[in-house]
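Take a look at this single chain, the form predicted on its own, given in C-alpha cells.
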Amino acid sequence: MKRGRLALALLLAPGLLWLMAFVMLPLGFLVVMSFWSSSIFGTVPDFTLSNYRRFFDNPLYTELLLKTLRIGIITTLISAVISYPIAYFISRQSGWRKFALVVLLFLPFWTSYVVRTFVWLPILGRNGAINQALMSIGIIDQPLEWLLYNEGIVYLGLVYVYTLFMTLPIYLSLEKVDPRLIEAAVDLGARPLDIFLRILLPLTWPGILSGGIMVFLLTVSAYVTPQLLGGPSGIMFGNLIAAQYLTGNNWAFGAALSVVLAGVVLLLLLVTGRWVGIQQVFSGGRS
C-alpha cells in the first residue's frame, strides 16, 4: 500500500512541481503585486487598496468588464452553433474522408494566431479584397468603412480563431455515440430534432461544455484580435490590462485588473456550473 502511494506521488511530482513553479507562484505574485502601488520610479512594494478602489470608483472599468463578459458569452454561443454541425458531419464520415476533413479543420491552425488575425485586414480593409470586389462589379461607389474596427468584426475574428477549440471536443464526444442509438430512433419514427434533443445533445453535453469553457476563457482574455480588428469600439478588458504594462507603466494596477478578471470569471464558472453541470466535463460524462 505504501509503495503504491509512493509510486503515485513520484508520478505526480513532476506535474505538480511544474504547476507550482509556472502557475501557482506567478499567480500568487500577481495577487501580491495587485496590493502594491506604482510611481514614476516603478512599483513600490507596500500594501494598499487603491488599485481596487480605482477600479470600482470608475464605472468605465466595470462597463468594459461587463462588455468583455458579454463578448465572451456570445462568442461561445456562436462557436457552438457553428461547430456542432461541422463536428457532426466529420463524425459521420469514414476512412480517408474523415482523415482529410480533420486535417482541413486543423490546417488554419498550423499558422500563427497573430497571422490568422492579421489576414482579415487585407480582406476587410478600406482597400481590401471585399471592397475592391464590390466596387469592381458596381455594387458600391466608395469603400465600406464599417467592415473593420467595430465590435461585430471582433466577434468574427474571435469565432474564427477559436472554432477549433469548440469543434474538437464536440467531435470527440460524437465519436463516442453509438450509431445504433440513432438508427433505432429513426426506426421508431423519431424526427431529426427529437434525435438531437433527446440523444445527441445529452450524450455530447460534456464535449459542448469543455469546448465552451475553453472558448469563453480564451475570449475574455483576448488581446490581439480586438487590438487589430476592433479599434476603439472593440476594445476589451485584456487590452486595458496590457496598456497598464506596455504604455501606462502601472504594473500594480494592471495586476489588480488581472485579479479582478480572473476572480469574476472563476465566480461566473462556479455559479453557472451549479445549473449546467460542469462537473460532467471532469467525470467524462458519467452520472
Partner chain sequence: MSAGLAARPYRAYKVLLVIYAVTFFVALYAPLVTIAVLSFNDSSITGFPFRGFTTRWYASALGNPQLLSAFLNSVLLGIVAAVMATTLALLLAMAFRRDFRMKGAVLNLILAPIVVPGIVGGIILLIFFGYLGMRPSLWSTVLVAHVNWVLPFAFLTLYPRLHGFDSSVEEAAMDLGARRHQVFAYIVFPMIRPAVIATMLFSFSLSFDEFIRTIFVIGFDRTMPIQFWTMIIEELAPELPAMAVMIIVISSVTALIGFALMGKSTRRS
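Next up, the form predicted together with the partner chain, please; the one we just looked at was the form predicted on its own.
Here you get just the chain by itself.
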C-alpha cells in the first residue's frame, strides 16, 4: 500500500510541478502585476487599483470588451448553424465514405490558423481572386477596397478558422444518437422539424454546448484574425492587450486587461460547468 502511494506520487510529481511552476505561478504573478504601476521608467511593484480604474473609466476600453464579447457570441452562433447540418450529414454516412469525410473535415483543423487567416488576403485583396475575377468579366473596373479590413471580414475569418471546434463535438454527440430513435419517430409520422427539435437537439445539447464554449473561448481571445483582416475598425480585445507588450511598454495595464479577459472566460466556464464538465468540453463530449 505504501509503495503504491509512493509510485502514485512519483507519477504525478513531474507533470504537476511543471504546471505549478510554469502555469499557476506565472498566472498568480500576472494578477499581482495587475496592481503594479508602469511608467516610462518601467514597471514597479505597487498596490494600486489605477490599472483597473483606467480600464473601467474609459468607455473606449469597455466598449471594446463588449464588442469582443458580441463578436464571440455571434461567431459561436454562426458556427453552430454551419456545423450542425454537416455533422449530421457525416454521422449518417457509413464505411469508407464516412471515414474519408471525417478525415477531410478534420485535416484543416490540424493546419496553422495563421496560414488559414492569411489565405484571405490574396483572395479578398486588391489583386485578390475576387477582384480579379470581377474585373476580368467586366462587372467592375476598379478593385473593390471594402472587401478587406472591416468587422464583417473578421467574422468570416473567425468562422473559417474556428468552426471545426464546433463541428467535432456536435459530430461526436450525433454519433451517439441511436438511429432507431429517428426511424421510430419517422414511422410514427414525426416531421423533420419535430425530429430535430424534440429528439436530436436535446440529445446533442452537451455537444453543442462543448463546441460553443470552445469557439467562444477562442474567439474572444483572438489576435491574429482581427490584426490581419480587421483593420482599425475590426480590432478586438486581444489586440489591445498585445499592444501593451508589443508596441507600448505598459506591462501593468496589460496585466490588468489580461486578468479581465481571463476572468470573463473563467466566469463562462464556471457558469456552464454546471451543465457540462470542463473535461468534456475539451474531449469533445466523448467521456
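For clarity, a rigid core is taken as the largest C-alpha set superposing within 1.5 Å between two forms. Numbering follows the first chain given and starts at 1. Here the structure is a predicted model, which means the values were calculated and not measured.
The angle of turn of the smaller rigid part against the larger, between these two forms and from C-alpha superpositions, comes to 11 degrees. Per-residue C-alpha deviation between these two forms, core superposed: A13, 5.5 Å.
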